[in-house]
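Single chain ahead, written as structure tokens, the form predicted on its own.
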Amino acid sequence: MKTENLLDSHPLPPGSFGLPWLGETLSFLRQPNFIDQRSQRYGSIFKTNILGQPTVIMLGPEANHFILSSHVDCFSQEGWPDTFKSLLGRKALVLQDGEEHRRNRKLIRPTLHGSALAGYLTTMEQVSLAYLKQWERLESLTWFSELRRMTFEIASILLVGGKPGEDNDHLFKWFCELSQGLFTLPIHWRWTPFGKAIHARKQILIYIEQAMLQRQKTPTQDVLSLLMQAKDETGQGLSQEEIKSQALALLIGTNSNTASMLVCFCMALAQHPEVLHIARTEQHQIEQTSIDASLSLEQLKQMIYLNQVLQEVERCYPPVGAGFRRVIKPFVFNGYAVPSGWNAMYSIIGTHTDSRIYVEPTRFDPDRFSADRAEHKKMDFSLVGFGGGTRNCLGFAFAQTLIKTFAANLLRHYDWELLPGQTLTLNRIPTAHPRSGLQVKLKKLEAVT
């Protein structure tokens, strides 16, 4: 059927556009169960108006497959909120489409995989152990803010050559201000969260520019230097603006998602001591059979149960709850027509709690990802915390290596308990984390003999 006839022969999705101008943006940002409430009322596809755009929200692995794989030609990356476009920059890979995206993704990928990734492992472990020793000396700590600082220090060292101390403190402050601006109204006044985020972005880009000048004189083996050296088949590399945008986007993405996964991992294991026991036993077995005390990529591959735990953390607590696209070609899904010019949003949370895929989806159960159960393989695109298809997260291997490195040392050498009287329901802005920040007491384990 011709696309111009779709709207004549199929109805628009059910739902409401809400108030003039604002639409349902405030409810979307403030109500954790916004999608649940409307999906119960309207079903797996419904319309709304959020972040200044008419939007169709689509739930389930079928919707993920439609958007991320089978009908990618109907969508572009323009669907991300204007705040993302302004703060990440339109040269960021996540906002690129078509041949530009394919070419740049191919250039960037080697900086985050293979031999380059193996070279980052020592720094990941050294910084992780240093922070664990700092926290060990505290009576208590609020873990999310500390994990954000730790993962940022690792990311800044490996991505843009940041250095611990005052230099990194400035970068971290700007990073926090920029992150807060991603999910807010794009009001440019200097004192607003978005205005502060714009200023912070400028400061980070100045830092990256200065780091690039240093690497022109003295190349290194961090991501920024590798980005500057990358060439395609024609001998062309990334432009200076593309390098700055990619470095900034990687700095934000790898840090925010990694800190979110880690804090939810720590919370989940404290709440499920039987899972903690199995994960710790696996680590001690690997440790006892390893010749080298330091971690290696080969050791990380042996951590089968830890990988299952992390998949369950991704399912239950995805760092970001949804993905956005712009509709550039009208389409029909589940009998409803969606016009071009709308935004489309696929729900990660809605997929991860789908009872058709996951048995008892509200239960934390890493065994659902074991080889004999593999619930996520019942349907394609059932675990999409880090995207899927050709748009899966390019920094996933980097983030996964960092997470496993920290988790392995935490499980091998430390125990922790949640302090009473805190709120563990999730705040999802800017990424998922307990509202209390996860207040804990950390203590060193006695040596295992």
Ligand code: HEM
Second form
Amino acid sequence: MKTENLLDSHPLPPGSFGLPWLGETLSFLRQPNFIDQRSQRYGSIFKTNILGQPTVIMLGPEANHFILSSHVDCFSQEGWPDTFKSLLGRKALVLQDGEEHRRNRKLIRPTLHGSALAGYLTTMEQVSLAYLKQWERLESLTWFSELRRMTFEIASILLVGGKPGEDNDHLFKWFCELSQGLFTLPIHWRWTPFGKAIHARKQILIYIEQAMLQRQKTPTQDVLSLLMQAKDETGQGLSQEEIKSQALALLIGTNSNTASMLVCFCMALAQHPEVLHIARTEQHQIEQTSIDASLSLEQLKQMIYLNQVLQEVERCYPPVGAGFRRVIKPFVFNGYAVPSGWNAMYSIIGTHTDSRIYVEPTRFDPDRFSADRAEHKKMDFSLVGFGGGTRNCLGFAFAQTLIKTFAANLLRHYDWELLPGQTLTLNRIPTAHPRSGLQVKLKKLEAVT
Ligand code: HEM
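Can you return the structure of this protein in the form predicted in complex with the named molecule rather than the form predicted on its own?
Once more the chain from above appears, this time first in line as the rest of the complex follows.
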């Protein structure tokens, strides 16, 4: 059937556009169960109006397969909110399409994999251990903000050659302001979150520009330097604008998402001592190390149970709740037609709670990812915390290495206790984290002999 006829022969998806102009934006930003409530009422595809756009939200592995694999030609990356696009910059990989995306993904890939990644491990471990040592001296700590600081320090050193100290503190402050503006109303006044975020973006770009000038004189081994040296098959590299945008976007991807996954990992293990016990036993079986011994990529691969725990954290608390697209060709899904010009969102949270795939989806159960059960393999695109298809997360290996390095050291050398009287309900914006920020007391374990 011709695409223009689809709209005549099929109804639009069920749902509501909400209020004029605002649509359902405020509920979307503020209600953690926005998608859950509507999918219970309307099913696996429904319409709404959020962030200034008529939008269709689609849930489940079939929807992910449709958007991320079988019908990619119906979608473009234009669908990310205007605030997100303005702050990342049009040249960021996540916002590029077609040939430009394919070429740039190939150019950026080696900077986050293989020998480059192996070279980042020592910094990841040294910074993690330094933070753990600082935190053990505190009476209590609010872990999310500290983990954001730590992951930012690692990211800024490895991506743009940031130096711990005053420089990095400025960069981190701008970075937090930028993150606050990613998913908000696009009102550009000096005092609005978006206005402050635009200012912060300019400051970070100035920092990156200066770092690029230094690397032109003296190349280094960080991602920025590798991006500046990268060449495609015709000998062409990335433009200055692209390098700046890509570096900024990589910083955002690393910091907000990785800190989110780490804080949810720490929360889940504090709530499930039986899981913590198995994860710690595995660490002791891999190798009895002293606090100063370093981990290898080979050892990280042996952490099978830790991997299952992290998959369960990804399932239950995905840092990114959804992926946005713009519909560029009308399509029909589950009997409903969606016109071009609308936005489409694949819901990561909605997929991860699908009871057709996950047994008792509300239960925290890392064993569901064991080789015997492998619930996520029943259907493709069932675990999509890092996206899927040709646009899956390019930083997956980098994030996994960072998270496992930190988690292994935490399990081997520390215990932690949740402080009473805190609210652990999840905030989802800009990335998932417990509302209290996770207040804990960290205790050093006696060395195992
Ligand atoms: C726990 C940490 C992370 C999570 C949960 C995460 C999640 C995601 C998701 C869901 C996507 C797909 C978005 C879409 O479908 O449009 C994505 C894309 C991407 N991520 Fe990550 N990410 C993480 C860490 C990182 C890190 C550390 C980096 C870089 C150092 C990174 C770089 C990227 C890039 C470049 C893309 C765009 C890929 C493309 O469009 O081809 N991410 N990420």
